[in-house]
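Read the single chain below, which is given as structure tokens and is the form predicted on its own.
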Amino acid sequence: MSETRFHSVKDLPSARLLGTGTPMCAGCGGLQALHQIYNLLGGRSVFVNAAGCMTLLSVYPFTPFRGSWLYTAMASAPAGAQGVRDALDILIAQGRMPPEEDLQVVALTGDGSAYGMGLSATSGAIERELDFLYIVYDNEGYGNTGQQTSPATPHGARTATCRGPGGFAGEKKDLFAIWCAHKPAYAATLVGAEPLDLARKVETALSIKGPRLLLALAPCPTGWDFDPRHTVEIGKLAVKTGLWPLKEYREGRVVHTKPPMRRVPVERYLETQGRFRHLFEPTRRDDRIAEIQARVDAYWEAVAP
């Protein structure tokens, strides 16, 4: 981080590469993060997009991307990225493409693909040390089909398929830890509401070759049930409460890049979203709120120096 060119928000790119006028939802936290990542990534890229919300970005014959875009089924983005990378390497080896015109290969997936049905293909790609950037917009549910429960849904949240009085009884899968167990070139968590932290991580990821993860929390106004104007506020609260730790993995070491100095109670985050309203109305569920707070406290106590 000490060698970063991003010392303040004034250093962030002002040009916006991803086109506007797409059919994405207003206030989409995933799109917010993608805009920022793409501005840093540049137009010389090939996006391999697994089925999900971001599939809506390109509606034939129109696309908001400056470079190429390839659609795949939910489980196939890493395999598609492998094919694109191989094709580029062959063109360069045969002298049909100058090395300086090489493209960045990017897999773009939602949490349903990344945490679930695409995980096996991703594991294989990391094992093969595929040179690709893997972006996940994590809205903690199958957002474009009605916010059904996904492997990323947090404990206690209500979804279209989990309407019980206590919300989702399971636990969110730890995708960051799964990637770290594979010893990738780089892995990071980020959120669009913290653009400076995001920019530094993208900068680091682009300076490295090999499998690299950018896992972005994506506040979802339609799926999480909040006013789109609160996307940034909710993203910041996710960090301040400690529910979404900002961290990165490199060379076998995990570093927290923006640990909350004085954590805000998780209640402040939960009460902003309709998916947690059952914890406050008609009867307040202090037991379930305390469960969620205890999980966050245990995480930070475990990583404390």
Ligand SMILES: Cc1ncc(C[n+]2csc(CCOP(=O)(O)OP(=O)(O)O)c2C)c(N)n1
Second form
Amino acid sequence: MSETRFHSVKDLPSARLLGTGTPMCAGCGGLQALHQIYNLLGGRSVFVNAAGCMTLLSVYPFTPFRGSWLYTAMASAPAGAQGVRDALDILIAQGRMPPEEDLQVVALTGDGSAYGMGLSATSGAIERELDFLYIVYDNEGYGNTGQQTSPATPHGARTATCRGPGGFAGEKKDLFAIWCAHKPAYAATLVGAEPLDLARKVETALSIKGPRLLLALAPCPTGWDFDPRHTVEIGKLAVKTGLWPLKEYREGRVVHTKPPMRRVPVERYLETQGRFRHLFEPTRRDDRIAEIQARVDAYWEAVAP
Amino acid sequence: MTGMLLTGNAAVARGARLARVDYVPAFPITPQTEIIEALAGWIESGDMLGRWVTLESEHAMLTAAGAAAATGVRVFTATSSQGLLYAMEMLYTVAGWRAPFVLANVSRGLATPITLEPDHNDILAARDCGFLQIHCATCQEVLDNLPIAYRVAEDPRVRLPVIVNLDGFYLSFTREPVVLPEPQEVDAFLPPFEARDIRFRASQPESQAVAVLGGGPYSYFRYETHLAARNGLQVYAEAGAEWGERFGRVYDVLDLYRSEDAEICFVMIGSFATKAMAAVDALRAAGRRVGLVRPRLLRPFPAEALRQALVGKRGVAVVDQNLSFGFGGVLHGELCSALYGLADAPILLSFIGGLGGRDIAQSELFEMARLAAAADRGEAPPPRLLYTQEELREVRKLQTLAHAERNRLEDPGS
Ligand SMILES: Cc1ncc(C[n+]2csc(CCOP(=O)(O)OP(=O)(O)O)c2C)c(N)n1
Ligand code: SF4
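Moving from the form predicted on its own, what structure would you give for the form predicted together with the ligand?
Every component of the complex follows; first up is the chain already shown.
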């Protein structure tokens, strides 16, 4: 990333390309990341969207996008991207469309779609080396339907379908690793609370062709139960605690782009959100917190050079 | 024009090639595979321009097909049975996009029990999704209706996807003599696809299929689609007439066979109707005034044409190769609604047959005609399943054999 044009936050775009006034919740971390990505991506793009919160960004007859938009279905946004990309290539190859009219084809989905229902379509698209950008806003649950457990829900979180004192007993699926196993052109994790890291990754992704993942942790005031003003703080804590490793995959290598130098204890992150309240009240569950801490420690021990 | 012996599947592939399709997203399923293999072969060898891609499912295949059509290229794809149902969500979705392309469905019975052989429950499950449906009876009709289907799909009055349906095995794998039109003559009939307002371009941002809030805008889009689908009747008739002028084979929304002066009519769709034509000829030879009315379009439903063809008849035997459980035949139900309230409406007898590829014998068609002639006016008998005592005995025998076999395995000493 030596050739980046983003050296400090002052270098980030100041103009906002995505229109305001959407029906997203106040403080939506997914929308925050999308704003930043769109500022760099711009309107020469077509979003192929799967059912989820962001489906309501465009409500007929309005849209906040300067570029194009196509709603598909929860399971098949990457397949929609395939159809659009192939058609654009055909039109250009046949001289029926000048190359200047070409578009960046983008899939936009939530985690439920990306980690679960749409995974077969994603796997197929990467395997076919589809030239597309796949933005996932990971709010760690089926957000649009009320934050039920999704394949991205972290261990211990309370969701609408896991209300018990233990929270979700399973593990968050490792979508980044699943992508890497497919040998994509690029994959990166990011978060709106770290705009410089995000911008560099978007810049890199836009300079490459092929299947490219931008996986953004999306602090979700509604589903995670916190005050909307804490979105940035929670996003930063996710990185500082080591719970959300910022990394990228390129040419067969995974690089951590912002490893937390001295990791903050995970409880600092957990205590900010209602979905983990049962770990602190009515009695503090040190065992469970230690368990989550141990998973994070094990991750960083394994990746340490 | 040249003549060739072609299977129904090969006729589909030839028709798609004559329509100069740009893009073929595919996924295999019996009995459709021959279609996609033929197209893959031609594209691979350079005999046909176009791009080929194998998707990972029919759900994805229909998504890619609709998305490419919405971006402005001519798309063809094909499926059958379970594949059509697996794609069902996307059938509704891409029709909602008003993406004009053609899907060939090679009809096959639905699981469970799983079978490879044909009936019409698959295609009728897709009755209400917004695709128009053309049902073919011969390989020639299959081939000719591919370019016609593109004309209908792409017509600004319609702008909807179209399914061309043919029966698995009975048409898909039966070779018939087919006349192949010259490509340039088909080009004159079918100009290149102009996507106009629905395409994606950098200079022309478009939002397609965005969410709506409230029933008002939703109803607006649904009703627009309904009106467009209804226009399909007129547009099909025009395209079919023009095809007739150019190639000598006219296609209308109904195929009428010796029905004008008939007292008794069969109504059925698909290739089994050719068996009914043979029965009509035999019955006519015996002095009975019998005919056949075969709808080519099921969506839009040619209700007015059916009224004209059937009102005043004495009896009508509707043969459904489908079964809507707890109801009966879908086609029969649709005809009842088309004829409801008309003073001189004929009595409609409902027969369910040809399920999972079961044959419909000539003797059964004769019996249906006899029952229709004898039908008491005003009283509609319940639907009857074409199934013989012999067939029942055969199943019972197999069950007994399997049972005995299992006992033998469990008790090897006996
Ligand atoms: C086939 C299908 N099943 C269920 C739904 C209902 N549904 C709409 S949005 C949604 C949640 C999607 O979750 P996610 O992909 O994480 O996106 P988010 O809602 O969090 O933005 C569900 C289950 C649907 N639209 N389609
Ligand atoms: S539910 Fe969460 S992810 Fe969805 S719009 Fe609201 S804050 Fe954003």
